[in-house]
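This document opens with one chain alone, in structure tokens, the form predicted alone.
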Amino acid sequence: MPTPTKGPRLGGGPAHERLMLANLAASLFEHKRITTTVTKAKRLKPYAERLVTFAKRGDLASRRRVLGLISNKGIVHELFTDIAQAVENRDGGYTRITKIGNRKGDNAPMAVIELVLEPVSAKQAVVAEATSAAKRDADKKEAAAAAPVAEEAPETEAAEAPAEEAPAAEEAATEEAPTAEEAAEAPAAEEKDAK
């Protein structure tokens, strides 16, 4: 159960606003929709969501937690069997809250807190699909963006091969062209041949 809200409870102790809610959530699951008061309604929305949650697991354990709550057999089977196969898909807002006015008697404002059964939108479809369509688009952007780094490695290695060549090149002219010091030597060797 959620945190309790500050101030009184809806019943005259704890105890007895366990009994309430627990009696307003097996009314709530064996007519799918029930009229109560605002406050007494958003104090049942996350105790039946969190109910709704345990039929959804569906496992022995989920039973008897929620068969300890409610004790009708009646409705917890019809909430494991029939509301969670028709919420299987809804991954929350099991529940919604209606204002519906105030009361005639106490002027007491009033709610209608109902299922929501109805499967899940196709408009919530055809945003699930853009997003995994865009998610499609970016992972195949991202493919091409790599492999043209793979294909520019050749084209930077065809264009470093001209400059290996070129160094070699160099060295080619080099040794047919006499270098400086050589040069200087040149005429003094053919001076001393000369005497």
The other form holds:
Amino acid sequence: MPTPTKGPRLGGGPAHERLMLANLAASLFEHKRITTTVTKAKRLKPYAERLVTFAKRGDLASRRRVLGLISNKGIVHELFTDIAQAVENRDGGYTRITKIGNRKGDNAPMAVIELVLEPVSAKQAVVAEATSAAKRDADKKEAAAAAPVAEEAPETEAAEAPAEEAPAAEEAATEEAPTAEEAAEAPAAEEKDAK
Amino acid sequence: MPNPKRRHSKARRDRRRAHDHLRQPVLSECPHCHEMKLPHQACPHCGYYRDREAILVEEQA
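We have the form predicted alone; now please give the form predicted together with its partner chain.
Time for the whole complex; same chain goes first.
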């Protein structure tokens, strides 16, 4: 049995709903902030955040999946470059809904849904740092002998990640990803072997 | 067609209407401009919600 959709159905039918969500998401990525009804905003939030997750992954396969939903290549490109980069350090919660009262005319409750593009705050960064440090300490205690290896691993990974992502994203834009991805993945594979 | 058998008295009518009344909306004070606003909504007076999270483009009339 399929999982029921969370939240109310929109539009006149499934196709209408799919189109409406895709168009709302496209508008959101284009304008970064859109005003709509609370109901639509609530349905859009998980949909849009899933697309942002694809964008953060950044490979050609995920780009094609997004292009299957949003047909505007310009907007998808912006999503995969600007937006994906802006939310790089954010673990979910890429959109924010703020209710702004009822619409004149039909008294429908309205909301502003926007992308959370500001960098993760210092406080949040400190918390993240503390959790990772605590985790590292725990790892160290557990495997005292393997400590140097465990300590080095996150650093090398962190250094590797941006370098790896940048060329992949660029190449995907020019539709030459297969070769680029092979090239990018080769060092990563070596990395893993080294560990 | 069925019809009312008897006229209802004023007292009966008024008793029926005893619970017909409007309710005052619940309001909370905006922490930014100290106007009253609906809770969990951006303030329609200053456009602020939650500290500095200015959401609305609010033009002065």
